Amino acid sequence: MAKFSDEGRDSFTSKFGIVCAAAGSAIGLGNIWRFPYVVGDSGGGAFLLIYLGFIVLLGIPVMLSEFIIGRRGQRNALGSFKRLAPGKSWYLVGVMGIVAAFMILAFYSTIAGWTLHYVIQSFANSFAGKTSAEINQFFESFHTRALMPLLWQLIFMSMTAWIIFSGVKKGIEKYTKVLMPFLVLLLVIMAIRSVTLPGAKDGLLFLFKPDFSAVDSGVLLAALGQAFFSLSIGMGALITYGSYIRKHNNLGNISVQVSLADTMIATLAGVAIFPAVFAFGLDPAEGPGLIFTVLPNIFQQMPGGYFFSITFFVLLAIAALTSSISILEVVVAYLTEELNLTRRKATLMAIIAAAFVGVFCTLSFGTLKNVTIKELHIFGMLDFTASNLLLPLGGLLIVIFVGWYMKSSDVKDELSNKGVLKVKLFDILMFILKFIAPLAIAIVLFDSLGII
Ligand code: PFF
């Protein structure tokens, strides 16, 4: 990211640079942790094939359409509409990405906290010789406590500031290149001593064996959000992205490889959960927990279990802070090029607004817990307005943006690169944008709140 564009911004020097931002983004907590409680949550195998479905008809055209807005706006999330579509109220989708952001940094770092606190709790093997018992109870007096939960969820945001603030994303990018193969790696490792586990099997045919009567309008709409959440999709961190893309970059294989990578580890990572859940006679419903509760049980069958323990969640940690740090970027580049802001400035307001709200999403599974609404607690609550209602709010309006408001021949222009690249399937995409995606997303929203 040291070259600067013709109008003086960042953009990312090579295109794996790019793949890797937008993987980095991608992949995360939303991979490892958020999806297998939420499959957990939805019954398996069929959320699990609704969940692919939706990544191949509504994620990869919306996550091209931010980058085509972004790229072709060179702006942040909120000034690539105003430039694209000058007088006109679009610019509010912007807005709303960037309540999603304050509101998706606010719990993302509370889990991020937690993940930092198993890192240490690793090294100190305090996980030797407990009992799948024991190991719940572990957790469940962690982080219901409210001193050390708060105390890791400011030292992540301290580290997403950080980042953010010093410009040394081209070092992260860096080291992802090299760190996340590793998870992969890891994953694949843990999945083999999962599904070898015995009892695994049922653990295999909950995520894989698809059971269409447990389908209604609730699970639709979890799917939906995680592929959104999953994918970094909905809320601008890659229109912000795409403004960072170079002109001779390919728009459409980048999506689609940043989607693949970010569905094969999220299915990684349910094969390596699942069968162990099972195995332990764990609850697959048990909700936010549920990795911090099982993954243990797993290191604990393996051989050199305490470094791969240690290993995995610094590098799940890694991966959420590639995550974080793009949520944190969208309201930064508003905050600057809108605003008018010192990045310092922008940095500090950013994270101390998130810090505040964030405050109350780590204390909702103690201090606060009884503070409810409609049965979720503060933490539920946000993670569900942002996660099942903005994103995919946001993206019905992005695929609106560019099926409908932008010409086609604009769009045209931005995905064959003026003309240089042979576009395949470009009148099959526009019609996904102009007719299915905004159809499949307004019904399963709309449906999923009762207002059709
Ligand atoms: N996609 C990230 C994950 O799976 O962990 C979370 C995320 C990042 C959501 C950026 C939204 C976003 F804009």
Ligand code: PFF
The other form holds:
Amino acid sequence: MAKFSDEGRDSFTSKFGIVCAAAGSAIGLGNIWRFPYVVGDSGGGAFLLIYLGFIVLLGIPVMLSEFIIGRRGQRNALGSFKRLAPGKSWYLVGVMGIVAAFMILAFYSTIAGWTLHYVIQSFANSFAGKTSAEINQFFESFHTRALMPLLWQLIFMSMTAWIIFSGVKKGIEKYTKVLMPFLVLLLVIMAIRSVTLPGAKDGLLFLFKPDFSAVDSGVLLAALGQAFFSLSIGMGALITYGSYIRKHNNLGNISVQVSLADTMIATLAGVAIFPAVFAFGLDPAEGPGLIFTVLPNIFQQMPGGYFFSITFFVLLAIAALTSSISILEVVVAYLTEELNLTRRKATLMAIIAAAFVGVFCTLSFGTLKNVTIKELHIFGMLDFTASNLLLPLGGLLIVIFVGWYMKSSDVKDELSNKGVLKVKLFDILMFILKFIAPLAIAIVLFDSLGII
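Can you return the structure of this protein in the form predicted on its own rather than the form predicted in complex with ligand PFF?
Keep in mind that what follows is only the chain, not its partners or any molecules around it.
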């Protein structure tokens, strides 16, 4: 299989920049918003250990597969498959990834817009003196309205587009190298404050003390699904970013470091949230409302809560932004390389189209809440289609492509940087990609579709 090179192509300039960008793609609302309540709903520490096992067994090999396809093909999600499998139908995997990325950006921007609103409300100290019921009503009143959620969604989209306008080196890498360390710093501050609250010990025990009596097939499936979805697998973002990784960088080390960063952030989020939840006697399995209703209630009760409310929602907004730029880049890379548009035109076209669809997602919580397809409103339908169908199906086909279609010598050539690096555990990796990963992802797919 031919090796491709595009000398004039924009690329990441440092390993730190690669890790920040790729980790930023993986570390989004899913880690800070979804992960804590999934842990809380699945029994705590036992779930965490199982999740970590699946990250090693499944997450790293699948992430590595996407990086291999991207760097080998030196093109966007669709273009890389066309180059590596000319005349074959494998490019449809790239099409699915681009469609999934577009859908995700449309509905993801809705929730991201909410975080920006909460940043401003935290600065204004709007939650001070409010009861739990009043905070719940505040959220209900806000996210079911039309104008304000739409305004914040469009502001968030504009921030995302601004970074993508500047390119890979001067945009994505430049900003994620600042945003990611800042996010970690804010999360560490939050975690330190949380564990120093009276009664925080119970929260830490819940998070880290395994209770294997709570483990059932549902917990195993939840951990497997979380490991898959938390790493931005299956939507072409890592293929696109992989195409920007220079040939001398070690793909194996980068995959491990990104996975470690992703897991560290998710665990830190749990440390920041659970001790505070237990300290104030609240339910750790509260669900998605934990972020927008329970935590504001906690912040306004704790000493220094004003500062920590601002800190938390700022870091949540940063996490959303670092993910959204990787999602938008999937679509922009396709438009620039396959349709020969300038980056500026491609970004404007993609962001306007996604924002247009995103309007209907945002309104589906209020004005359009009665517009449903099989009992799902517009937001839910896009979320279900992308998350439950396109992402796991894309991930499944990606590992099959690397494990079965690509020559193992080509895979090893890419991992070893043309023989310069020693590739440890290569046979184990190929066994996972050929047999274990396809089976595991198929289980995630069937579970997410309600088949099992």
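Remember, predicted model here, so these are calculated numbers, not experimental data. Positions refer to the first chain, counted from 1. We call the rigid core whatever largest set of C-alpha positions still superposes within 1.5 Å between the two forms.
query = Against the rigid core, is the Cα displacement of Ser213 between the two forms at least 2 Å?
reply = For Ser213, whose C-alpha is compared between the two forms after core superposition, the shift is 2 Å or more.
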